[in-house]
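This document starts with one chain, in the form predicted alone, laid out as structure tokens.
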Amino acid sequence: MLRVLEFLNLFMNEGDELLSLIKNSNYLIVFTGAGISTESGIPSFRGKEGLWAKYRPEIYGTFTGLISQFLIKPSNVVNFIFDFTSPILEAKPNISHICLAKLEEKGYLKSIITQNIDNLHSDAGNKNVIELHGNLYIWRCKKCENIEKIGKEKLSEFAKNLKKIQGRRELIRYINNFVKCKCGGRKRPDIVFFGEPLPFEAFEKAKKESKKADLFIIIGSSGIVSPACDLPYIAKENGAKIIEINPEGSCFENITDLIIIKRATEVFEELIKKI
């Protein structure tokens, strides 16, 4: 693993160094993990915080897990439904997401493949986003597959008024009116829960997109969830230069051609001002 790429490097900050590939870059491409979004105040799933720390995922991250369990104690899934999605409706983007945005307004960054589905890439103003694992304000209808886009102060009425709620009839009723399609099928959050795959052409685009980097950044990811891990390997294989920015460990370090130990925020506020 080269930590300095040139011996002139030796003589350069992490952020200056950073700044150099960027703009000596031919087909930048970022990848994204939970890391970036913490620093908004959405807790990582794993973390010691996180939702999988106090909700069994077996059951809470699976589709058919929260359908069962609701049927057994409804209460369980709203604390679920609120605690899932309260940090997600209350973030905003953080200057690491400000500056991505800078970077492909200026023409550096070609896409941003991330893993995360609180929509903070795009309401940060990045055009070209692959989202591997959805949107939590994109809704697809299981029967007829419409798509319909709901805003954060919508979604955000229907997790406080789920905790009002008292009665599971009452819960039924309401959950029930509010997932229904106008087929008469019924919608869902068109993200991925455990056991189901990626959305075929969204990974198929991120490969792509890997597979044309020269420099391709990771920024906050584990590593560890699959099929998504293999994007940077599959950049590495076809030439890219890997950079990662984290400030703990991941399973990337073998690959890595600069590993930067600090929080995307620290890097970006410096980052921002010189490009």
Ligand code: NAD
Contents of the next structure:
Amino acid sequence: MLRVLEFLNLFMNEGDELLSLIKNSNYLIVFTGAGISTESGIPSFRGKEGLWAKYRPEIYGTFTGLISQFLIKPSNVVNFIFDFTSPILEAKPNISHICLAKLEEKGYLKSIITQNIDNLHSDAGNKNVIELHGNLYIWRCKKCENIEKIGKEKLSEFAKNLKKIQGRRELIRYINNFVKCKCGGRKRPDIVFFGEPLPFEAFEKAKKESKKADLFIIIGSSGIVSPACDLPYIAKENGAKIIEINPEGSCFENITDLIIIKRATEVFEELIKKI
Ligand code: NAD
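Since the structure above is the form predicted alone, I would like to see how the form predicted together with this ligand looks, so please show that one next.
Entire complex below, previous chain first.
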């Protein structure tokens, strides 16, 4: 069978090969990283335009770092929150997100495991989305654990108002008011900062889905964020074929069966016409 596939591959381009693998798969899982959303206008953290080129990750990537920076220079944190959230709040799903929703609707795609917090897979229509690093629009009270969904408009207004407010005291008052929970505790976005554990249930589910996969597609992930980056290896160990789509080449090259060195939208613009 492998021989036949290899022979056919001589006459196929990568897109056709990808389509054929998808159509012949029994349990397709897609694993996404920041790269799938760059073409929706959200820069990845590590690129030239990324946030870490401007803000030190050891400070701004941790919750305690943010709090201490706020005490030293609140305007730095306000700028960071604005720069971090604005592209996400303005983003819309691109053709890659839309194609993945269509693949789920058609029954090919079983789950998406994402490291992104931008909600774009759900916005595109995917129902089975496992969010390993949380979601910017879900806020959780640290005291009563209550979960609240905060809309785009409300978050945009918050970010814009933060930029307008002058003076540390006014800022603290405004932020305290926004994060106050009914129980008296404080809410924070339910996203995973550096050094924090992944949500237990999401990660367990992601591991189970990765084990079940016979085809596992990695889109736009540097593969250096742990423990999320273990999932492709789990899939491989359990017999899945591994495909990677990334314009900068493979980060998982020791396990990939097919590497497509292209932007995700280049690949999915073609694929969506054929499914
Ligand atoms: P990363 O920033 O470490 O790597 C992004 C990868 O995407 C790179 O390998 C890059 O070559 C590739 N890429 C860039 N443009 C692409 C395109 N058009 N098509 C396909 N691939 C493309 O991203 P990561 O591995 O997800 O890890 C970063 C962490 O930052 C994640 O944990 C994630 O939670 C978070 N993050 C999320 C968002 C978001 O929600 N959109 C944005 C930035 C960072």
